[in-house]
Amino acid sequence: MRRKNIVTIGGGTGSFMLLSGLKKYPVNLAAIVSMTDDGGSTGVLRDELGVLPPGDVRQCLVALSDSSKELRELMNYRFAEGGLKGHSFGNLFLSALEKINHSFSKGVEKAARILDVRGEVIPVTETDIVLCMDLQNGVKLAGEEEINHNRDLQRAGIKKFYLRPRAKASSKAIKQLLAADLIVIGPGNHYCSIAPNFLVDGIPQAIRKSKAKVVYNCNLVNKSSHTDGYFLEDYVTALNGLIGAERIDFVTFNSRRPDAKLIKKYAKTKDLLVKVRDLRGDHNYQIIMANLLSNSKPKFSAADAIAAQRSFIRHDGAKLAKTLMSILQS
C-alpha cells in the first residue's frame, strides 16, 4: 500500500509539536515552514549576518530527527551568556551551513542529512522577506516582531498585510502540496507563524489545485490585541481568504478545558480561550472536537530571550497526530 503524503504548514513551537507526534506514524511528511521571523536569536543573526530565518527551520527539524538524543539537545542548546548570549546552537549551525553551501535550502538539506530527519523540512520561500502590516490610522509596521508586539493592531485595523519584497514559493513547496493526500495547517501565532505563508505566490494557488484534504488546527487562545473575540468560524474565513477559495475542509478543536489558574494567567492578558459560535451551524467544513490539550508544563531555556512570550496552554502533539491519523484514513 502506498504511504500517504502529509504536508504541514507553519512555524514556530506549533510546527515543532505537531511534527513530533506526526513522525511517530509510517506517512511521508513534509513541513513548509514560515520565513518572516526577525525576533531573539533569529532576528539577530539575520542583522548581523544576512542570513535567513534559521529559527523556525530548526526546530521542524529537531522534531523530525532520528538522532540521538544528545544530538537534538544540542540544536535546541542556548548560550546563557558571553557573547552568544541567547543564540541557539541549531541557529547558529544552520547560518554557518548556508554560508557553507550559499543557499540557506541546500544548508537545510544538509542539515537533514546530519540530523536523520524522517521527512522533509522546506522554507516556503528562499527570498529575503520582511513582513509588513499597514493599519487604518496610517501606521506602517514592518517586521514580525514589531507586528507581534504591536498592541494597536486590532483597534485601529488592518489595511494591507503583504510581504516585501514578493516573494516565490520554493519549487519544493509545491510540488510537495500537488502531490499531498492531507494539507495540515496550524496551529500557531495567526498573523506571524500561519498567515505569512499564504502571503507566498504559488502557496495558495497550488492549495487550491491540489487534491489533497486540508486540516485547519484552530488555535487553542486567542492573541491579545490581534485576534480578541475571533471564534473557529472566523479564522477558517480569515484562511479560505488567503488561499482564495473555500478550501479548508476539517477543523480539529479542542474539547477540553484547560486548568483554571492558566486560563486566568490568560485572562489577565486577554489571550482568552478559542470558541465555537455555532457548532451546528451550516459550515462548509467538519468540525472535529477532542482532547487535544497537553498536560506537561512546557520547559525553556534560561537564556531564551523570547520564553515570555510563548504559550503555555498548548496541544498535545500526540494526541493531535492520532486526530489528523483519523481524517486522513476516512
The other form holds:
There are 2 protein chains.
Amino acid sequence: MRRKNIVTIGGGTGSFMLLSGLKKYPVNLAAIVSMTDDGGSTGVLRDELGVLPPGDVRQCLVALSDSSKELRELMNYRFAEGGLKGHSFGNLFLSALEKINHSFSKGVEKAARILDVRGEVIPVTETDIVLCMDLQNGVKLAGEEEINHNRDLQRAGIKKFYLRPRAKASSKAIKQLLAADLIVIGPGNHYCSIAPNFLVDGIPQAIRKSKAKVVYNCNLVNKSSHTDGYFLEDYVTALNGLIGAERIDFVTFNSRRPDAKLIKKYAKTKDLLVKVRDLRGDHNYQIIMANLLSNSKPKFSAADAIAAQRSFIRHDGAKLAKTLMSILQS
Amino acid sequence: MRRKNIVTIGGGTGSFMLLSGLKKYPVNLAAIVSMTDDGGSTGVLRDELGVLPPGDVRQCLVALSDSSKELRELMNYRFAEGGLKGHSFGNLFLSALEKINHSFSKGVEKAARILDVRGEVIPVTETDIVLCMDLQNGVKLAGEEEINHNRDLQRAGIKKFYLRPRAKASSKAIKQLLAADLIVIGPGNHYCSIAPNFLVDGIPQAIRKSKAKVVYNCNLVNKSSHTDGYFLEDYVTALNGLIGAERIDFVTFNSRRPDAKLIKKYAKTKDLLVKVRDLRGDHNYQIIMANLLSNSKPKFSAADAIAAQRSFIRHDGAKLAKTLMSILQS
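Form predicted alone already given; the form predicted together with another copy of the chain follows:
What follows is the entire complex, opening with the chain shown before.
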C-alpha cells in the first residue's frame, strides 16, 4: 500500500509538538513553516546577518530529527551570557548554513541531512517578508513581534493583514500540498504562526485545488486581545476565509478540562479556554472531540525546552497524532 | 600486527595540517592540544561565557573528522557581520556543548561523536589557564595574545615562562603519551602553540617516561622578535629544555627551497627561513631531510580556510605524514 502523505502548516511550538507525534507513524511528512518571525534570536539574526528567520524551521527540524538526543539538545540550546545571549545554537547553525550555501532553502536541506531528518521541512516562501497589519484606527503594525505584542488589535479592528513585499510560495510547498492525503493546520498563535502561511501567494490556491482532507487542530486557549472570546467556529471561519473556500473538513478539539489551577493562571492574562458554540450545529466540517491534553507536568529535556517555555495548557503530541491518523484512515 | 599509536602535541594550524596528513594511515591517533589561546573568537568566548578555549581543539576535530565536507566547512565558517562577527561556528558549537555538559572535555567527546572523529582529541588540561611571560626588563606579559604580539620578547630576554594557575595534565593525555609508539611535536608557533603544552604538570614527565620515539617537526620559518635567527638546533635545545631531558630522537626538516617571491614576502616581516647550523654535527638526534613543502598555491575549501589565512610557506600534510610513517616503521 502506498504511504500516505501528511502535510502540516504552521510554525513554532505547535508544529514541534505535532510533528514529534506524527513522526512515529509510517507516513510521509512535510512541514510547511511560517517565515515571518522577527522576534528574539531570530530577529537579531535577520537584522544583523540579513538571513531569513531560522527559529520556526529549527523547531520543525528538531522534531523530525532522528539524530542523537545530544544533537537535538544542542540545537535548542540557548546561550545565556555575553554577546551571544539569547541566541539559540540551532538558529546560528541554520544562519551559517544559509550563508555558506547562499540560499536559505539549500541551507535547510543541508541541515536536514546533518540532523538526519525524516520527512521534509519547507519554508513557506524564500522571500524576505515582513508581516503587516493595518488597524481600523489608522495604526499600522509592521513585524510579527509588533503584532504579537499589540494589545489593541481586536478592539480597534483589523483593516488589512498582509505581507510586505508580496511573496510567492515555495514550489516544494505547492507540490506537497497538491500530493497530500491530509493537510493539517495548527495549532498555534493564530495571527503570528498560522495565518501568515495563507498570506503567501499560491498556498490558498494549492489547498483549494488539493484533494486532501483538511484538518484544523483547534487551539486550546484564546490569545488575549487577539482572539478573545473566539469559539471553535470563529477560528474555522477565519481560516476558511484565508483559504478562500470552505475547505476545512475536520476540526480536532480537546474534550478534557485542564487542571483548575492552570485555568486560573491563564485567566489572569485573559487567555481563556476555547469553547464550541454549537456542537450539534450545521457545519460543513466534522468536529472530532478527544482528550488531546498533555497531562504530564512539564518535565522537559533541553530538546523540548521551547515547548515548555510557552504553554502549560498544551496539546499532547502523541494523542493528537493518534486522532489525526484515525482521520487519515477514515 | 598491533596498530601503532601516534600522539601529536601542538595546537592550531600546525596540528590541523599534521593530523589531516596522518589521518590517512592505519594508526591510532591522539592529538594533545594547547589550551592557552585567548585571542579572536576564542578570546571573546572565554571572556563572555567563561568557557575554555575552543579554537585549537576545533581545528584538530575538523582535521580528524570523517563527517561530510559540508559539516567540516560549517565548523570553520566565520560569521562576518553583526554581534557574531568573527566567531567561528565550530567555536560556538564547542562552547555550547561545554555549557550543556558542564565540562569542556565531555563537550569535546560529544563533538567528536557528532563529527565522526577518527582518533582522540585531548585538551592538554582542563584548568582554566593564562599563559604568562616575565621579561628580564621587568615587563610581565599575561595571555597568549599579548605574548604573541609582543615585539620585545627576544631583545629583552625571557625571565620566566609559566601558566597561571599551575595546571595538571589531563589523565587521558598522560595515558596516551605513555602508550605512544611515536610522539610528534609541532610544527607551530613556538611560544604560543607548542611550548605551552610542556608547561602543564605531567606532560614533560610522561614524555620522559614514555618509550615512544620522539619527533620534532621543525618550523619552516622563524617568528620575528620571538625566534629570530633560530637554527634547528636552537628549537631542539629549547624543547629538550622544556621536556627536561634530551628526549628528541628525530627532527624532520624541509630540504626544498620555497619560491623566491614567498621568501621575499616573509623577509619583509623578518620571518626568515630556519636553517641548520651543523648538519653533520654531533647530535643526540637524527635529522630527516625531505621535501616537506606544500607547493600548491593555497587553493582551499572553506574547511581548510584557517590554514590558508596564516601561512604561505607551509608544510604539506601528506609529505610530512609519509616521512613520519617511515620514522615510525624504522
